[in-house]
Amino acid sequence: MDPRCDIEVLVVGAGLAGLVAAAVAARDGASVVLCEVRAAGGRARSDTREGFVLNQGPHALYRAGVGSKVLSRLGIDFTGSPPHRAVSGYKEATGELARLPTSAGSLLRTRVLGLSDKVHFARLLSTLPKREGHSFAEMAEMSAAEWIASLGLSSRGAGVVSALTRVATYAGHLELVSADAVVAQLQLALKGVIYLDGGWQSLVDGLEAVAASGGAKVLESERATALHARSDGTFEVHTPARTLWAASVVVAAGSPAAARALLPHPPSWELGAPATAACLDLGLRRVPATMVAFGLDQPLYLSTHSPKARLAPPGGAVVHVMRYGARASAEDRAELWALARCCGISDADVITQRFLHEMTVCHALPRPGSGLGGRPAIDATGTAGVFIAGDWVGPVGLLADASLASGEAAGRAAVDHAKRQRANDSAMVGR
């Protein structure tokens, strides 16, 4: 091995996935090097604006999500609370607002479904907790809009499904995302969420303290531009400042379309389509009169984050208004308008706003056909010892789970493969 290679594992990109593979592979021992894409944290910075603390768009944590155990295994400490239980539904065609069901008790109460409906969903909320196994492995076959199609709910009930199913994953086109993922996150959101006291910035600021303590070196602002793999096993890794070597890399760059051009020998991944949203983050004087709303006719979510979570200055709210499928800007905005005033925020009530057009929250969604399964595995790399983390990436989780859980799998299979190299260096100076 190259002397100078005293990198055991390099990690280009510091979003989630990034970060929990540097602070998994630097609490192992390993000699870890991370190397910036962007700003550390990537879609899960948040930014502290007038005294309220806005998420980069509505973020919510899995209280029972393979992201929660990854993070208390690293022994990440986070506080929250549990999201509003009182769910409208909106119809931006009239400007209705009228109250969902999300539990046994609601559903009793809802005015929007029928007697049908309600018998419908009263089963689907009894058996969707046991789906599992084979039942899942059959569910990938077909996409989400197929699945709720199959649940014999008129029209008006495949709506209120599609709402749910949407806030779940956020996709905003239910045809392109397979089944088994879908009724994968509607089981774990009936087992709850939490907002984060502090924002999602709480867990970066963790996952860096992590890798710090472990001993891993940040070069900040510093993008990997090159992989080469070298005769020898390790790998050269340019920035536009330097050159390093490593025995081991994870390769946690963001898209897909970015890890590609990082690799050797670039993979004919099959992937799913991105999840794009648009998204109005709210600072507000008070809290609005209607705090959840979830379209039914078209793909909105609005949902008052604070003062549930700790977010906002005393009597504040954060609120966050979202369209599923990003479209032109102009009329994003002017639509998440509309249903933040029909929830009963006006101007005057707003101290600070951001509006982000076009978020990819997810960059490549599970196909119908092959569904979580499909994905591509850590090590679906083309050349061994450099392995893949990200939203798109293992057959564990959406959105920030599986960031989570890739970059918690690809550490780890790093420093194995590092601690291998340097077996074999030190085996053949003994020889």
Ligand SMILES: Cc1cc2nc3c(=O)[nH]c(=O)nc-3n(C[C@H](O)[C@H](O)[C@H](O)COP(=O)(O)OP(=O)(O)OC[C@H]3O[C@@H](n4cnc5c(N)ncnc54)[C@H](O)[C@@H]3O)c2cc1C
The other form holds:
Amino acid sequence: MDPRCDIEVLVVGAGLAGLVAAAVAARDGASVVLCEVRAAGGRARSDTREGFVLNQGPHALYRAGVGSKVLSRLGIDFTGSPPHRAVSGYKEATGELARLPTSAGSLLRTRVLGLSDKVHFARLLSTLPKREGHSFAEMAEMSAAEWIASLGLSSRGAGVVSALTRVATYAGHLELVSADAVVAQLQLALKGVIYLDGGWQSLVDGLEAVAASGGAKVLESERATALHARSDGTFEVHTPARTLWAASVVVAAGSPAAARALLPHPPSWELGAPATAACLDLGLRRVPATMVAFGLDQPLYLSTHSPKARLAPPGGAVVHVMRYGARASAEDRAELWALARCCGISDADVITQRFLHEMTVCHALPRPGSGLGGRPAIDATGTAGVFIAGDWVGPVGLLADASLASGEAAGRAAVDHAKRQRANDSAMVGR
Ligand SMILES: Cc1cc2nc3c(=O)[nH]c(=O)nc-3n(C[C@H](O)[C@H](O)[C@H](O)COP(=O)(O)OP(=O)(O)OC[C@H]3O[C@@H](n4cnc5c(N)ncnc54)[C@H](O)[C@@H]3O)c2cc1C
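Next block: the form predicted together with the ligand, after the form predicted alone:
In what comes next, the whole complex appears, and the chain from above leads the way.
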């Protein structure tokens, strides 16, 4: 092996996927370098404005998700609280708000569903947690929209299930996401989510600390511009400032396009549609009258993340308002403000606000026809020793769960590859 190759695992991109890959590899004793074009954290970074901690759009961690397990294996501590239980359904056409069912108790009280829908919905709530194994394999074939249509609900009832499905998956177009992923995510949602104290920055800081304690070096403001495979099986990664030599590489650059731009022999992955969102992040001087509302006739969301999580100064509130599927900026902004006003928020309440007109929540949703199992694997890169990680990679989890799970798997695989390389080298020298 070239003596200049002193990095065992080089990670490109310091979002959650790259940070986990680096933390796992460093904890396994590998020499690790992480290069990041901006600051660490990617889409999980939080910003503090006037004392309000704002995630980039609404972020909730699935308590029973694979991501929580990855974080606990790395010893990352986090605290937080579940969302408010009272959820309203919002009809944009009429400006109405009505209580939505999210549990057996609220199902009995809701005025949104008729008796027949209540029976179907109760059956759904009781059977959802039990779906597993072969029924998942069958569901990979169909879209979430087809699955909802098969439930026998009225159009109103289907609207309620669609609204809850969107909240759990962030998919704006339910015909473009496979039902296996959606049902697995709804099962996780039933087990609970939490809003994190200090925002998702607490995860970013925790992962950076684990990586650093294992000796990983983070190069910020440094873009990887090219990745070349060398004849001795190692890799050269170029940045505008330097050339780095590594035994293995994890590309966790966020999007499939960014990964493709770097891979020496980019494969033709079959990818699903991205999920985008328009987000209005608000820091308010008081808590709004209606704390949570989901759109019934439009793909809209509003939730008061603080109080609940510690994100706002005393007496204040952090509210996230979102449209699933971003369109023209002015149109979306006006629509989000209409929902905010309907929930009792006025201009006078606002201390700080930020509108993010088109965020990519997930770069490729699992496709109907192939489902979660059809996403590219961590080693589907066309080059041995180069791995990928992100929210569009691997057979488990959606959103951050997929980034964290694929990051962990890619970090481990990169260490194994680097160790094999070293062992082969030692064997050659000994001959
Ligand atoms: C509005 C919104 C709401 C969300 N809500 C939730 C939620 O409630 N629950 C949930 O589980 N998930 C949620 N997510 C998803 C979650 O934030 C992401 O899945 C996760 O943060 C993605 O991490 P990543 O590391 O895969 O990608 P990214 O965060 O995109 O990180 C990729 C990093 O690579 C860097 N990079 C790119 N190219 C290069 C290069 N050439 N050289 C060096 N660095 C490079 C980028 O700067 C970036 O920092 C949400 C996302 C959004 C946008």
